[in-house]
Partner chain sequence: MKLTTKLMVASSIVALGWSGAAGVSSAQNLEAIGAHVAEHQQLPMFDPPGAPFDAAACMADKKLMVVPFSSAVEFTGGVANRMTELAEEIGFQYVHYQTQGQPSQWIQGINQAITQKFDLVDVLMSDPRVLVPQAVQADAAGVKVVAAHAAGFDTAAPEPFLQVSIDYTQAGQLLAEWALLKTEGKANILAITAEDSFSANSLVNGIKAATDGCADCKVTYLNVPVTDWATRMQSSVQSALLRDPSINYILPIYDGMAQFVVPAVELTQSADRVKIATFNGSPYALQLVQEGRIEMDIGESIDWVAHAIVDAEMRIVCGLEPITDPKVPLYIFDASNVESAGNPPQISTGYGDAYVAGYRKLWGLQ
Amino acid sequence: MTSQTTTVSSGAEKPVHRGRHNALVQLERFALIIAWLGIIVLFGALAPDSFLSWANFSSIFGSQAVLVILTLGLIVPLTAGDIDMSLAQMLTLSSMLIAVLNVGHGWPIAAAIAVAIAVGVLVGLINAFFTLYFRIHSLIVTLGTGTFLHGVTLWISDARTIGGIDWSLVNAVIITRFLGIPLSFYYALALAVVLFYVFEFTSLGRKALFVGRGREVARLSGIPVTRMRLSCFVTSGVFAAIAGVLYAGTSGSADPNSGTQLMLPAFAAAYLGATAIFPGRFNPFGSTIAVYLLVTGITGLSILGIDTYVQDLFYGGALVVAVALSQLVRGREESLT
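Could you show the structure of this chain alone, in the form predicted alone?
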């Protein structure tokens, strides 16, 4: 009798433990959204008139589209196990090319944008060539490439800000609004949806994930590792170029030093986003939410009159915490599989 009772008892406990585990997994998936809502409630209580205004949220959503696209470009090579440190400088070069060609040489804005995106493809190919052919770590290669691109940007711009970009681009990016939010936000959201579809529903995305988890195992499984990593570098270059197009359209000008300050926030958002939606994996929706969570917090602090140096403290601290959390989550996910 005793043994039978014990058996029934342990069997009844299994669904309970399983239910608790599932609840914790769901909580973890949406913890970032809950934290974002918590920040909104906090600053909304502290400064309801200015923080909770629709104009404030419209500004947040529209102004950070560039950072969202840059972060999306960053998570593509990160998924395949590579790091692209040249993205911010590619963004700057892209916006400067548009300004120089459109303002300085009178090119149509569409042609200038096409050149900028083509240069993004070229930079991705260069990063892939030196990383894959010479087997140099991607961090070193892209750091050098980014520095080179910064030099090119200073050269073609004479180290000065160039304004007067075709108004049609500004109108298509920031002036025209839907539901009170600039179109730039919807461009970023569309790219996030496309990237999500590629990662979740195509063999290309699955292969990139396998390559990032273990290149040797992926190679033995018949996955073309070199081709996958090359594709990821090119994709990140294109995303950075698109971010540069939006930056030029947002400000109507190009600053040769504009992109440098975006690299740290992009990394913070990428790693923080890897703790949500699909914990343990770099994912587009998690990264997008992370961007707006971080920016919402900084905006709230700014409204309260906190000094601007807090932004660096916020992003720097967020990056360290995000990397630590993402590693813990990834380690746990791998131990469960």
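Numbering follows the first chain given and starts at 1. Bear in mind that the values here come from a model prediction, so they are computed numbers and not experimental data. Note that the rigid core is defined as the largest set of C-alphas that superpose within 1.5 Å between two forms. Compared with the form predicted in complex with the partner chain:
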Given for the second form:
Amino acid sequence: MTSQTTTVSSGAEKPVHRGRHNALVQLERFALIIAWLGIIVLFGALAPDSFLSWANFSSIFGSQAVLVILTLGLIVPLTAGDIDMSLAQMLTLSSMLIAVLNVGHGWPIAAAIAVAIAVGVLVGLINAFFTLYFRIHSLIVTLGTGTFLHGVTLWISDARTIGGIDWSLVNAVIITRFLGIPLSFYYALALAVVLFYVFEFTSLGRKALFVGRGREVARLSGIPVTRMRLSCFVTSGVFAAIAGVLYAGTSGSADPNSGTQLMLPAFAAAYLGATAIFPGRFNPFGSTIAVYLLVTGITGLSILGIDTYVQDLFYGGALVVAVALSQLVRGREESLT
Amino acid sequence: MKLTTKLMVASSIVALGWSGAAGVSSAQNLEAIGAHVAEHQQLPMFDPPGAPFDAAACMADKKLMVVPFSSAVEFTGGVANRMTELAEEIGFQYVHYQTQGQPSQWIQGINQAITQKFDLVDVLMSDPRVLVPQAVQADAAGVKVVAAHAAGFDTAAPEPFLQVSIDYTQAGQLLAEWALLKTEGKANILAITAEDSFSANSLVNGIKAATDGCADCKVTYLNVPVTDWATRMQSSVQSALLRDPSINYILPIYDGMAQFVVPAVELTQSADRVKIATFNGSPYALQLVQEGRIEMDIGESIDWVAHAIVDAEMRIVCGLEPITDPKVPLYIFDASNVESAGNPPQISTGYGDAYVAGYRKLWGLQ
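Now show me the form predicted in complex with the partner chain, since the one above was the form predicted alone.
Zooming out: every chain and molecule, the one shown earlier first.
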């Protein structure tokens, strides 16, 4: 009798637990979007005229493509268990190559872009070579190559900002608009869609995930771990190079230093993005949403005329709180199962 | 400076002072502002900052060192290189201690100047305050420490730094006057500052001096620290433009900010109503003037600055009367004259060459 009661009782609780579990999982998946909407509602209420204007959202969407693409480039090796710290320097080198070739040597802009992307491939191969052949941690290798790339950037630019890049690039990046939003946004979105497709619907993407979760298990399962990691490094280099193209197209110039400051925001967006859509995994849409959530908050604070130090409080605070909440949900998930 | 020029400047300053009571928008005041701006649109003439002296004789056994913020930065690295070349021409040793923007390197440079018994060390950087302990050590060891080009006349560097000041206040004043002139006294200005830079205070003082008496003007200050330019500048400017659609002038106090301000103006589709005026005369910014993306850039010649610093420092080392105003000209580049900076614009180009012979004559080399 007692045992029967216990059986009935536990059988009745399971669906309840499962329901709570599912609700929490769904809440976690979309928490970032809900937070984003919450921020929009908050600042919309505080400054409806300027914040809720289409011009504001157009500028928010149009101005962050570089960071989105850099973040996408970052999550590719992160998914496979590697870190690429040379991304921001690759971005800077890419934009500077375009400036030097196009302005300094009179190359057509398309040829300059092609060279920049080819260098992105090369840098990815170099990172992969030192990491995989010599079995050095990717953090160390890419820190070194990143510093080396910065030296190359300073060398080829003579440490100067170079302006006068073919305005057709600027036209193609921020001047030309679709639905009022500069094309740069759509480039970033397209890359996010491509990456999402590869991660979710191709064996390549799944293999990268397996490699990242357990390298030895993946190897024993017959996954070509070395080739997968190499592909991720090369993809990362190419994405950084594309981000550099857009960086040059945003201002029509290239400077040898400022792009390097985008590394930490990219990491923040990558880790914040890993709490959404597919929680616990670096994912393109999560990262994209994270970038726009952070910039929406910062734009709102700016529109209210709040000092820039508050932006840092928001940026850092949002990251830590979001990841902590995600872990909290994860903790509940464990107790439920 | 010619007498007529001095009178013109004096009358401008008097008129600007008067404007505090009467408002800038009166035609008379705008005329005075116009005269002051026009003064800086004339090709710079050499104005000796001090009395002539025999530089080669008094510097023969002296050795100086410059520790720039970064040898890889166009301005600080370029000025440091030119200073060493000028010293070679005069006949003394001027060492350029190569740095890459790292405080540990600056400290090493100063320590080396102390141990090798240099006569003077110049910390050529935007904020020398971070090196006060090292400057105290150098001063105690008998090495003179100079913070060249760090601040305006109205901002004193901490002891024991000696200064070669630049008239940043005048630059700030010119920026604001340009906006007042072009809007006929109805300027709504977004002034972008970087308060972590030592010279920003003087530039802001200049903007305030020009706009304080303007009844129909509005100035909003946006502070973006140098380290945040790449990540925050563009979005902050976009937000400011959206918050106040009547802004008609943006004054980035350094033209290194322009690469983030120009896209912000483009993205908010404000280019038809918002003009940009800035300061420094970097070649890439002058190119943006050529392209019509920036309306005006106040330039200072790197080569002229190098001459002025070397002149002032030689006087310090030789025990001559110190220079209070190195008289580095501020030259306005706009659509009317920016082609003179070269195509594409080059460093130290377009300022004339009056100073080249002028300084050599001053130093007894001719």
